[in-house]
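Encoded as structure tokens, the following chain is the form predicted alone, with no partner shown.
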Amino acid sequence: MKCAAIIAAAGSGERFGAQIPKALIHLGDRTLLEHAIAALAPVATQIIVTAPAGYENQIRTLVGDGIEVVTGGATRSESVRNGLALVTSDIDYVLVHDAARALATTQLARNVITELSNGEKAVIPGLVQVDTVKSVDSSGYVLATPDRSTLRRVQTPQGFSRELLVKAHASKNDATDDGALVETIGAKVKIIQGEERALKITTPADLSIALSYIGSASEFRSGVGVDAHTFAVGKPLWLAGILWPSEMGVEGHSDGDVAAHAICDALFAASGLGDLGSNFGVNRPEYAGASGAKLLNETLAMITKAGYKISHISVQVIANRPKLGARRIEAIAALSNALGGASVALLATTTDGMGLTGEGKGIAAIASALITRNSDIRA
């Protein structure tokens, strides 16, 4: 089943006191928008970002190829409708997410999708209301005290069958969330358990709370890894965790996935646990022909045992071909899944005809890894 994600990122930074759109505010080493994309990339085959008018090109440059950017509307609902118009007809489910909820995890998105695949048509995460809530009139006098046990603080990503969401937005009504639009047409909406870390970042105080979730007190370590292989006639090409039919493969002890191998080396460099050769080299026959996904998974197990957690991975493939753009989201998902849902960025470039890759003799990749070590690592 295919899933698309619409990320609402057209809000201003006015309440935040910023001179730029809120989605472009930095949280740690990345913008709120980049955090949100990283969480959804492993589960979405199509990602659409709604951008503030005038910032479309800046956001396209930021998010890279493979992610569609559309101008947002005057309201949140209008922005989502603009994004919904780009969802392809083969999509079964649509996740609608707020860039301001930058730290919602990939697992939360997976939980929403699981409910949809089990037959639900509308699923939204929420948290139990722990404070007493009062309904008041225009003069500030209490009208009622709702039973808080029946109340939930709703979050995103919210998931819907594509047909239901299209029907709900056909009304052209506005609401503060898409669940409310679905409710107005009489459809059932299921609430599942949300996450405290999926808070909406609206003020500088919210940003401070969010920083506590990404390990501001952690020990950050970084590493760089490089890998290259020559092409080999008759071998399949595995790159970034996926098979590329009709493309020429490469020589190698394992499957020759340069992107996966570069990531492994970057993680080993950051954690000080050796390198690709010392851990999976030719002196280890059990790794002959091993997939890049297997090596990534075993590398993750090793650094986890050593007390580290992946904060972010960036890998750039250097080659004339294959062209990554059309399968970029699929490849990101494969790499992220092999790394336990870690945040992964995937880029591509050429060398203008120079060297091994430029002359079409092989393929290479360079990766960087940011990891944290903390006695109280947050999930």
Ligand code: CTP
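Here, rigid core means the biggest group of C-alpha atoms that superpose within 1.5 Å across both forms. Positions refer to the first chain, counted from 1. Since this is a predicted model, take the numbers as computed values, not measurements. First, how it differs from the form predicted together with the ligand.
- Superposed on the core, the two forms differ at Ile363: its CA moves 2 Å or more between these two forms.
- Once the cores line up, the CA of Gly54 ends up less than 2 angstroms apart between these two forms.
- Once the cores line up, the CA of Pro146 ends up less than 2 angstroms apart between these two forms.
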Contents of the next structure:
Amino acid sequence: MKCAAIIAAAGSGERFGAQIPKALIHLGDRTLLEHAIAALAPVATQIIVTAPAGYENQIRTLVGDGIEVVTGGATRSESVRNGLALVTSDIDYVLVHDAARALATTQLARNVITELSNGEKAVIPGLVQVDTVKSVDSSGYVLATPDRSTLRRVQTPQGFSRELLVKAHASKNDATDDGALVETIGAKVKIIQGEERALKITTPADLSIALSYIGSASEFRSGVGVDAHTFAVGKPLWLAGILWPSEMGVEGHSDGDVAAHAICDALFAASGLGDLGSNFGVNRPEYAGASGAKLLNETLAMITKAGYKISHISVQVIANRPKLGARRIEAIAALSNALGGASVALLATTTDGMGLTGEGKGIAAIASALITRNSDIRA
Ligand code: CTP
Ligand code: MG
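Could I have the structure of this protein in the form predicted together with the ligand, to go alongside the form predicted alone above?
Okay, now the whole complex, with that chain kicking things off.
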């Protein structure tokens, strides 16, 4: 039996209040949309994402090949209809899922499919209602108190036989879930046990709750890197990604940018991909004179290929001179730029005339890197 998944991601996320559509907000190391796709990819042979108008290309790049992207509509139901139009005729079941329910598990999708394969035509996950619910009139007066034990808070993925879902959507009606459209045409809808973690992320507070579910699931790794070079008369000084005119430069196989090199080593330490010497050392003549920015950029490419993302970089320059303070912002921008926009902090200190660089013979830097594992979003 073949299953398609329509992932509704075309909302603007008004209640969330971010500058970008809600589906593109990050939860841990990936967007809500990527989480939702990762959950359904193992059970769906066709995946269709509904994108907010104007974001189609960005979402196409994000989700990669093999996933169809269609422009959503003004309402969720309209978006789902746009996706449904692309479902191929060999599909038996369609799962409709909200990108906003980023943490629904693959197991929940499997449970829905199991019911469908047992003959149900419409299957919806739901949770018991813990609060008492009132229905009210437009002035805020209570009309009735429904019996709480008969109420369920419903979630997605909701699963349907393709034919039934197409029929339900033929009405072109609007509803906040697909189950309601199916109910309207008189079909039976079965509720199965939902998941707390399949909560719909609507506000920033919901994102915090969702984060608590994945807190330990993202793999964080840290690394430390150190570099030091002696001053060399007549060389330009490159430090922290920028040129320091009228400062004395340093010796080195490359441009001698100790801050950049310490960061590269911290990234190699965190990712376990060797070190500066083994990757760009003297046996690699193509890196002779290479800029710190170039080495940072190549290091970023290597760790990205290995599945890591930078969470934060901190680097401290240890030197009597130059004084970094006045150009700190400029240097942070240069380092961050070379690292694909990563969060970077830059500090400086002296060593009170002692050891290391206190004797005024050179410049050193210590960096730390925090990186996260970027899991593959397709099965
Ligand atoms: N959705 C959609 N097309 C729309 C509206 C919503 O595909 N025209 C999707 C959203 O992207 C979301 C899911 O439907 O994944 C559930 O909707 P909701 O949580 O309400 O998201 P938004 O509509 O984006 O949020 P808000 O209502 O706060 O604007
Ligand atoms: Mg909405």
